[in-house]
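In the block that follows, a single chain appears as structure tokens, in the form predicted alone.
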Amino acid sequence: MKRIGILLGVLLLAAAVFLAVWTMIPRETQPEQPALMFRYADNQPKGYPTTQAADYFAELVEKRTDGKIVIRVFPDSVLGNEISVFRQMQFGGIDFARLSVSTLSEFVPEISILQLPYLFEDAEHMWRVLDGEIGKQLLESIRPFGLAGMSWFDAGSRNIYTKTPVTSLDDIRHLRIRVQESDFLSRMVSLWGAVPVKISYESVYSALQTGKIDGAENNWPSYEATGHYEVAPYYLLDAHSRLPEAQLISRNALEEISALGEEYVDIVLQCAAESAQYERELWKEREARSEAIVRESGCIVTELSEEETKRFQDAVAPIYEEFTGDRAEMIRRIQED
């Protein structure tokens, strides 16, 4: 019993001793507790240009806010699969996050425009109509639906992967194409003559593997960094979207931040506009690779011809006639952007 005495008496001793040089060290000295914690959610692997960029947007974000302001990313779907953490946001569960396209379209009826296929000519085209005011305009028909939209990431083109070989659009009839849990591709998928089938991401490989699907349709990197490769083998660039992804924030926490100080929610923008930018440029040199890594693993890659891409557009044509009044007016300035 007397050594606990004496050992807690110079446990109590060095608290003090530890207290009192803590309140003589200047208070600017002192390092300071985050005024804000937040949650950034993405369904991608870590290493993956979007959560990189996230990573990126995350470490800006607490750099030039002093620590005030610090964001933790979870990646490969942990807080849930998309639309999970679209209607978590609504609800403030979750803070940031990167959704695409399709996921968007599903609660935001002017996102859907983005889903058309062929919509755009070439990535130029795109990021000419992204990042001017037609971009902001999409961005900010979020709004309403308690999440704000704060930039745009890449996700490249869109192709057609399968079991077996397809090199033209009878090839791919009747033949069951997994989609992103969107009306919007299985009215696509459907036009074409295939069966579309809504499975999530992470369900795939496993889907692919034990033939519950015949095929999919993702970019490069996505059809890479999963595996899907080695259970459909082929790959057809058929290119039939280009589906941009939306960084965006959840209305509790802009509005957390803008109780902090108005020149904070500058700062979260200004980093989620340069951390797009970033993400950009990952996507290209990972694209690359990706392909390459497909390619020399023996996997199939067609390219279609000009008369054959033209039977994939106009199967999907009626998709457009479905568009009408403010829409279709927002369809005619992109393709004349």
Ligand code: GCU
The other form holds:
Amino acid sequence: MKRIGILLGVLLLAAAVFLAVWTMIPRETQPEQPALMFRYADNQPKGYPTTQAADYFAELVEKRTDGKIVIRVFPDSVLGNEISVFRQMQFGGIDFARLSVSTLSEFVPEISILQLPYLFEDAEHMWRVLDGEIGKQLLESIRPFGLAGMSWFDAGSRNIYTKTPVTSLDDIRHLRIRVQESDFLSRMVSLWGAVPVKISYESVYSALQTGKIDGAENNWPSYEATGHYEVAPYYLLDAHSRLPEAQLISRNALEEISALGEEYVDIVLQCAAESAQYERELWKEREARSEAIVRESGCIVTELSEEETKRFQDAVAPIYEEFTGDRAEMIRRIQED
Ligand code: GCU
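Mind giving me the form predicted in complex with the ligand, seeing as the form predicted alone was just shown?
Below is the entire complex, every chain and molecule, led by the chain shown above.
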């Protein structure tokens, strides 16, 4: 009996010592369990401006929510191509993503306006529009489709590239040019007299390599990062469009975050805005670096004369007629901005 008493006493003492030591450990060394864990999708590789900005976003959110919200970024289309990512977000399978406006336009007709060729004069013009009322209105237009737009990312201007030499509009007639999975872009390419082929981003390299297509179109960083310049070395600077990209959150994730506390929604949106500013900086650097890599590799880069650029523009002008009423009015506001 006496032995049991001693044993109990020792155990109690040990428990008291353990408790005292535990409470003396500084709070930050006791890991906070995340309350919410999310997945973020991007089809670009690690180290690309958009995925670097996504990593930065995830870091900021984790830090500012004291580890309560943890976001894991999946680059390189590991969660699927952009069309499938949009659908998965609608059903809550993916929580965050960065998508091209061409993909968004397939689901959200209002966004399509941003795909219009030769809509913006330059990057400054685009940012005046996106940072203003129209940009806000367009992000809002995504909400009824089960996800919300948080911020805009830069993706520069897009140019045509081919496997065979092209220096003018006449040279691209009848060529098979890859477009994103978009009827709108198919129509644009048809107006140039070329044959549009819809292919998802991940499959363009092999389509070029096997000759399924003769060319494609994209910005400098994508042309370089995907290695398309190795198989289609003629880059024609027609700068036909400036397609920005949107950083998105699913309705599901938004609801879970507001259930944790409205202040967390504000934190996440603030981090999205900061990561978008960061992406714009990274974009400028990467655009210049990619251009240098491509040029040094021996690709033939062709500048277009004003006259030839005008021919490209005139050929696609009828596409503007598809926008009537409020949408025509928005085009006018953009052009006057
Ligand atoms: C850009 C953009 C991608 C898009 C791709 C495409 O690279 O960043 O999001 O998928 O264009 O042409 O499909």
